[in-house]
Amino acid sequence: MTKLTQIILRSALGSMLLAGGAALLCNPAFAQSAEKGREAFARNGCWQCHGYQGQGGAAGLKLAPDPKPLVYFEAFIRNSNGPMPPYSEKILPKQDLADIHAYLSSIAKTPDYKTIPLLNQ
Amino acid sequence: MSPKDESPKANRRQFLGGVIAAGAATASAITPRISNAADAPAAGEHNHAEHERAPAALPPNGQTIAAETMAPPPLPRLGGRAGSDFMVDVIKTLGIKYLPANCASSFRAIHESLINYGGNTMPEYVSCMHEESAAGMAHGYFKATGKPLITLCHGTVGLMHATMGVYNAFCDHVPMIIMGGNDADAATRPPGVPTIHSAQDINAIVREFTKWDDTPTSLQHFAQSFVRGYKIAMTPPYGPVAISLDAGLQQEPIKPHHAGEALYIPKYVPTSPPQGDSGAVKEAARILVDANNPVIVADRAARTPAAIGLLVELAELLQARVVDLGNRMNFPNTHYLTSPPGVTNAADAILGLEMTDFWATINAYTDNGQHGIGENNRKARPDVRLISIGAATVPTRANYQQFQRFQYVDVDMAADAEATLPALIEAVKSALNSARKDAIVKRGEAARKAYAEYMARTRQEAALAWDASPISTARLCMETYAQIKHMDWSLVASEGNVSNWPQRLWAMEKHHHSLGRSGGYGVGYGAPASVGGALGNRDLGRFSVSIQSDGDLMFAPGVLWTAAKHKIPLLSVMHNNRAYHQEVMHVQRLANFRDRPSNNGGDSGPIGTSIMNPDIEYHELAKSMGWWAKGPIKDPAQLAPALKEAIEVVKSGHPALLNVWTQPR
């Protein structure tokens, strides 16, 4: 993440805590749906740099298993000055936001390489 | 075509409307004087036995098969012994063993004399189906074996095909003769056609990312071109020249040159590469052993196999971490100072190694619509030292853009690293005081240490969506890995990004092990250059492995063809992402910079970028060429067995595809 990045995030994560922008996480509008939000982590291309397990890889951070908070999440995502290109509102609502969070959430975690033969090679 | 002598051009005329001419050239005036040794040997090899071996050492040519037989003497329709015959005597001093290429009416010519003269045999000719194939052939051939190949063209047409081999050659730094064959005489030439596809300079197109070129107007003028072609191409740094054959020259009969004297071919040694000025290596070494954390980056450092020991070597001795940026095998990845690119951001003194773009180990450009072009940051420590060795650091040529942004550097070496390299070594050695000592002994535990959680960070990384369809990419990696770790394999190409999984798990010790990347990155390398590789592994009895991704096989998948014909062994494990997904992430961007959702026209990325609807049965594809193929596979379940067959398979001598269908990165 560069700098920049960390400073917008930061005065982002403020001012939404401040003006309550947290009500994404509580508001029963935005129940999330982890099956929606696997449609709708293809549909607005998240896929392409993260994987289709948002596992990560050479094009963008890994997102899954333990995403980071809801709150993290929606910040990064709208205000992201770095190598990430951000979604508006406009193009990536709400719901789809909370849903793909749900989605992520819902992976199950990574067992330990040391239980994978092949990467013990 | 010689201007001088009208009565070769009269008979070659004649000859074409198939009228029968009285020849008047002699046997006499044909006789070469060839000196160069069979087996050339590379620049920088020291082998004057070789040179000295006497012509008798040479397979015969046809010269001396028709004297020997008592061959009746050539039909009086051609007039004397064919220019392209003495052509083939020139090319076959040279050791270059195959002749992939496209055939075409503009180098009938010489292709004859190759295969009937010649014997089809140094060089052999490989039958490609696009003069791009027959380029990136070539260009993976020399990574596999560092001997240059031929490759044949015709002269617009094919080398307008050509060229995209010739550029992604020319910015990997790797050497092949481009022959294009044209028909210079506008009065005398066949009309239709073969006019169409003749041009006053055929070489123009590719004179921009070639080393030089030439148009030889008469058959001494031809050996002496081909000789210091191939003398060019084989002096770091390496890469491309041109040849342009006119049709003329190839089709008349061998005369006297005009001297008189009789044909010759001029010797070839190797030119020895540059080297850094004992001065700038000094200073050098100092920088280098006052710094308290150096760091080696190494790009095309390792021209030979040879390099590898020396670059470990000197990374032992300051206990510098090594970052290897992948277009060659430069330094093993099991060695506890193999680093990931970010440990470059806190060196106090950085040293370059045959680098494309220092620029970017010294800054970071982020691609985030930044007043619509981006941003640039600086990444390193403003006060780090930077030194610099590489042949290819001063560009000679300035239209096309590979030599990349200026960066300064504080030491400057226009010189080859490999031959530098012993001289640094020794004056790194000379530099080093026993009050440095300690603190490079405690570097090198910090760096075990940073190696060890390095590794186990990727392998953890490696687990992640280890068992996801479609199939992750180090799922695909490390199953192919555990195939064919105990062979002598050798990674011949590996395009469309699998997140580096080969260079940070393999084991890659040896040269061989990785062929690395195209240079240019002119898409639809990845096939060719496979094959090519695959080529001269097997003449060394190595297991040949391609990352074969969907949008490069499908520029020119003829080359499947190629493989299966000529027998060529090779491992094909396709990443399918079902997209030229590079392109997919950047349109996604710009929609994203843009605030406007993204138009996927019913694919899974942007309009215009995916390959899905309908999906490519590369399986199929594959086994109509002669390919033993299978796909798609999608569980991850399945990927080690259809290996296991597919490596059979490739040990009987046959090229085998898996066409597997993968995460994007």
Second form
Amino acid sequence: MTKLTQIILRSALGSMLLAGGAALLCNPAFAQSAEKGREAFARNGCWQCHGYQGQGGAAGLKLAPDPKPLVYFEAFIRNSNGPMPPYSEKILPKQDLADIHAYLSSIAKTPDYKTIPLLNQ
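Compare with the form predicted together with its partner chain: the form predicted alone:
All you get below is the one chain by itself.
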């Protein structure tokens, strides 16, 4: 990520927080649904680069488990200028974005290989 991209993302994130972006987390109108998020993740083609479970791939970064906070996630998706195109609210509404975040947050971590008996023989 270039220095200019970092500055733009920080500025966008700060603006979103000041403008009430944090309200997205608390607003009942944006109740998040992991099931709807899974559908939106597939419908919007996120899986093509990030894998069906957000595990990452050749073209996209790992998103799950433990995605970045929703406000950061939205700022990046709306203002990306790297290999991933930016998604405006017209293309990816806030509700879908919140649901996608809920879906990525719902994905369980893979177990530590040391806890799998067969792998420790």
